[in-house]
Every structure is written in C-alpha cells, then in structure tokens.
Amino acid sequence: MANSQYEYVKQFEQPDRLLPNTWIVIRIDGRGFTKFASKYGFEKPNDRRALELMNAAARAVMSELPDITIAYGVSDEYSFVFHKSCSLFDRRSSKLVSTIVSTFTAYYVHFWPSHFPNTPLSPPLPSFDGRAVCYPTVQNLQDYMSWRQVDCHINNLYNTTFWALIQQGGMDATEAEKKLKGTLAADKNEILFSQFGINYNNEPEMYKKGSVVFRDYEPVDPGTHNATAEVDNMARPVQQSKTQAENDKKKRAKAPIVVEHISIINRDFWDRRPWLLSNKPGKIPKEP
C-alpha cells in the first residue's frame, strides 16, 4: 500500500490481543430482545421457537468456525469456547467478538423464517453484542460454563413461577413480583404443585438445563485418561505438523454437531467427551 499524508491515522489503533494460552469465550446477548420478544410475540415463560432458533444460529456457527470447542446457550445469550491450545485464528479480542457477532446473527436472520414462518421480520431488525473474556485453567472454565448453567436454572423456575401467577392465578406484574420476593427454590416449587399443579421437575429439560452445542465423538470411559491434568499442564500450545492439523481439520469436519440439553455442572460430562478440553479429535460416531 502506498504511504499518504492521511497514513498518520493509522497510530489511534491500539492493539487489543488477548492473553495466549488460555480459554476465550465469546459470549453474546440480544440487544433490546425484550422488546423484540414483545414486537414477535414470543410465549411466556419459554418460547421453543426462538430458543431452537437460537441453537440452530449457535451449530450454524460452529460449522463455520471449526476452532469453536464447545458452545452454552440460554434464552437471547450464547457462549462460544475456544480452545486454549488453538493457534489457527487470530488472537484480536475485537476480531473475534466481531466474526461471532456478526455470523450468528446472519445466521439468526436466516433461520427465522424457518421457526416463525408466519411472522415476517421487519425494522428494527435482530441484533446482539459480545465480549471476549480469557480464563487461564480447565476449572476456570467449567466454572463459567457451571455459573451459566446455574444462572438458567434460577431464572426458570423463577419465570414459571412468575408467568404461572400471571397467566393461571390472575396476578397482574406487581403482584407476582410481590408474592415471589424472598422466595426460596423450595418455595417456587410449592407455589407451582400446590397452586398449579405443575412439578418442576416435569419441565422440559432445554429450559432448566439450557443448550449444550458440541461435536459429538464417541463417549470414552472417564478412567482412562486426565485431560483436565494433561491441557493445564501444558506451558504453550503444542505443536502440530501441517499433515496433522490437516487430519484434525477433517475429522472435526466429519464429526455431527449436537445439541444436548444436559448438565454440564457435573464432571461426568467433561470426563466422557475428553476431546472438549484436550481439542483432539476423537473416534467418529457408527452411523445408526
């Protein structure tokens, strides 16, 4: 490129690469979505529609983006996971935050007609933010991941308790708010059985669990391996051959994306799929 007078502008760049060696995880959340749920009509205290939506947007992306390890996703947010050891992409917090943002929300706009084909999209449009937050250990990120998860789970059974006072007991906001202020989980659950007849435990899992979006290998047995042990060990990433990376690449891209609606707080998760924290391959499902 050939130097101009206007080139000085160039030095108000300021580098914003994040830490290497670690776990980044792009997390994004729906801008305005709470009246966007109220412009579309979404169901209350959950709308299948729009969280199917949401995972169907969050695999879309990890086929596009074979560096994503695992991806958590809840009402409007998502979390994307890159692997520590991954070296293939670019390092920029603002690269990165920009290529998930602006992908998933493609995505998003493309698949709506598919979940809500009667109810066409129109200004102002679908959109979502994002940051980048870097954790150093395994248990870093699993405790994010457990923390998300957790969060769900609170804020589920408190919207269907919420939203069953309102639609089934008559309450208006303020007195729904009123009756559940101080409420323990116990509390909620006796609310729901003894008021509504609804047992918690009976609500489908995507909504108390939220969505688990990763390539599926074949399970192993946990005793065979520490790939928690192995990957914080590791002082830097190792170091493939090209012919390797290669074959990786392809088994990644053989491999099914899921979406799981299962606890990630429990070890047994992690200890069955080793290839989330130790980002090898692993063997490739039979075909049914």
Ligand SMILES: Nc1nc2c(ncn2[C@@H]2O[C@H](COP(=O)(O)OP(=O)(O)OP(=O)(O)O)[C@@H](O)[C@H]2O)c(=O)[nH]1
Contents of the next structure:
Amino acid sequence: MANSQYEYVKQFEQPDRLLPNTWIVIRIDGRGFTKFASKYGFEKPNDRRALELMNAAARAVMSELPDITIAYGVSDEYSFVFHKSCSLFDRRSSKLVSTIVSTFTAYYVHFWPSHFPNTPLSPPLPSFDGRAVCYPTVQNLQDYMSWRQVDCHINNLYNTTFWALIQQGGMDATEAEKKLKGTLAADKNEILFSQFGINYNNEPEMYKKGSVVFRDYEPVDPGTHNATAEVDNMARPVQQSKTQAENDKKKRAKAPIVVEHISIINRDFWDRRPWLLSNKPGKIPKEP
Ligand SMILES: Nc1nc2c(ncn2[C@@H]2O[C@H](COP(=O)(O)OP(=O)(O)OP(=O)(O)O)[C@@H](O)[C@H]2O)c(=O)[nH]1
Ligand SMILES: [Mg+2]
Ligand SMILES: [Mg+2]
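Could you please show the structure of the form predicted together with this ligand, as a counterpart to the form predicted on its own just displayed?
Following is the full complex, with the preceding chain placed first.
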C-alpha cells in the first residue's frame, strides 16, 4: 500500500509491551457496582446469582483464551493470570486488557438472562475497567492471589456480621458500623455465633473463599511437587519450539475448566497442581 501524507500519525502510537518473562495479571472490576447491585436487588451481603454469573463469564473468557493459566474472582472483580512465557498479542498491554474486559463484559450480558430470568437488563448497562500488572516471581504471583483471597475473607466476615446486625438484629447501618468499629475477627465470629446462632465456618465456601477457575489436568507425574521451587529455579525464559507451543496450546484449550472455592493461600493448592506454574500442561483426564 502506498504511503499517504497522513501515515506519519502512526509514530504517535506508544509501545506498551509488558515486561518479558513475568506473570501478567489482568484484574477487571465492575464499574459502580454498589449502585448496580442495588438497582437489580442483589441480595446482601452476597448474591449467589450475581457471583455465579461472574464465574460463568470468567469461564467463558478462559475458554476463549487458552493462554490464561488461572483466574480468581470475588465480589465484582476477577483476576486473570497469563503464564510468564505467554506471547499472546506480543504481550501488548492495551490489547490484552481491552480483549479481556470486552470479552468478559459481553459474556456477562449474554449470560445475564439465565441468572436473572425475571429482571431484564436496562441502561446503564454493566461495564468493567481493567489493568495489567506484571509479577516477576512465582512468590509475587502467589502473594498477589493470597492478597485478593485475604481481602475476600476480611470483607466477607465484616459484611456477614454487618448485615446480620441489620437484618436480624434490627440495627440501622450507623449502629452496626459503630458496633463493629475496632473489632477483631474473633469478635465478629463471637457476635455471629452468640447473637444470631451463625457459625461462620458453615457459611458457603464461595462467599468465604471466592472462586478459583483453572484447567483441570491429571498431573503428568503424580507425587510430591514443590511447584514454587521448581519454577523459580528456571530463571531464564524457556524457549519452546513453535510446534511444542502449538501442541501445548491445543492441549490447554481441550482441558476442562473448573470453578472451585478453595484456599489458594495454602501452598498445597499449587503443589497439587504443578502444571499451573510450569511450562507444560498436564494430562487431560480421560472421559469416564
Ligand atoms: N448486595 C450485593 N452487592 C454486591 C455483591 N457483589 C458486589 N456487590 C457490590 O459491588 C461493590 C463492589 O465494590 P467496588 O468495586 O469497590 O465499588 P464500585 O461501586 O463497583 O465502584 P468502582 O469499582 O470504583 O466503580 C460492593 O461494595 C457491593 O456494593 C453481592 O453479591 N451482593
Ligand atoms: Mg467495582
Ligand atoms: Mg470491586
């Protein structure tokens, strides 16, 4: 194509490639979901339909983008992790973020009627923002995931107690806030148990732990793994042949995607699933 006099404008585009050999986390978050939740009458503090809708959209994103290793969701947010060897879109930040945000939003709207059959969406429609952060080590990545899950736990314990004081204890929001000011986790557990007969441990796992989405393989070599040590030893980026990378991608695309509500703070989660952090996918389980 011939160059036009306008072609020079391309020089204004800024490169935005994310640092190579780092774990890319793209976190999306619902815009103005406090208002959105109240418009659609989300149950307080947790609405199962809304959370399952978030999970359905995240699963769909993962199945469209086999490069995503694992995702974690809580409230109106989801974090998607790309393997440090990922070369999708040349690791261009805006392309990765905008693809995740728009794919997630499209599926959120698409799946809405099956989760809220009696409440059709009307403008302003749900939208999400997104950002990309690079983590250089597996430890940093695991700490990031732990940070989100701890946040889920702290907020859920607070919100469960706050709403019990209001819904069952007859307090207004100011009274409940005052009652909880300066309390520790043990105090909140005690309020829940002694005043409302609620054992926090028996609350649904999805509310307490959030949702972890990943590809389910059979470990190639079952047995004890130390996933973190294994991966952090590989300081240099591993060069895969093109065919090998293509094969791995196909394998990843075929693996079933599961949603679980379990601890990712516990190292056991990672050690049991070494393929999440390694360069090789595991074996896809055979159909029964
Ligand atoms: N009732 C109810 N509300 C929820 C649920 N999940 C998320 N939310 C609401 O979504 C909000 C998410 O918090 P933020 O993302 O910090 O706030 P936001 O209103 O979305 O504002 P921005 O993200 O800054 O645009 C919570 O504070 C809740 O009000 C749910 O299951 N039930
Ligand atoms: Mg939000
Ligand atoms: Mg949020």
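Residue numbers count along the first chain shown, from 1. All values derive from a computational prediction rather than experimental measurement. Rigid core here is just the name for the largest C-alpha set that superposes within 1.5 Å across the two forms.
Once both forms are fitted on their rigid core, the CA atom of residue 11 lies 2 Å or more apart between these two forms.
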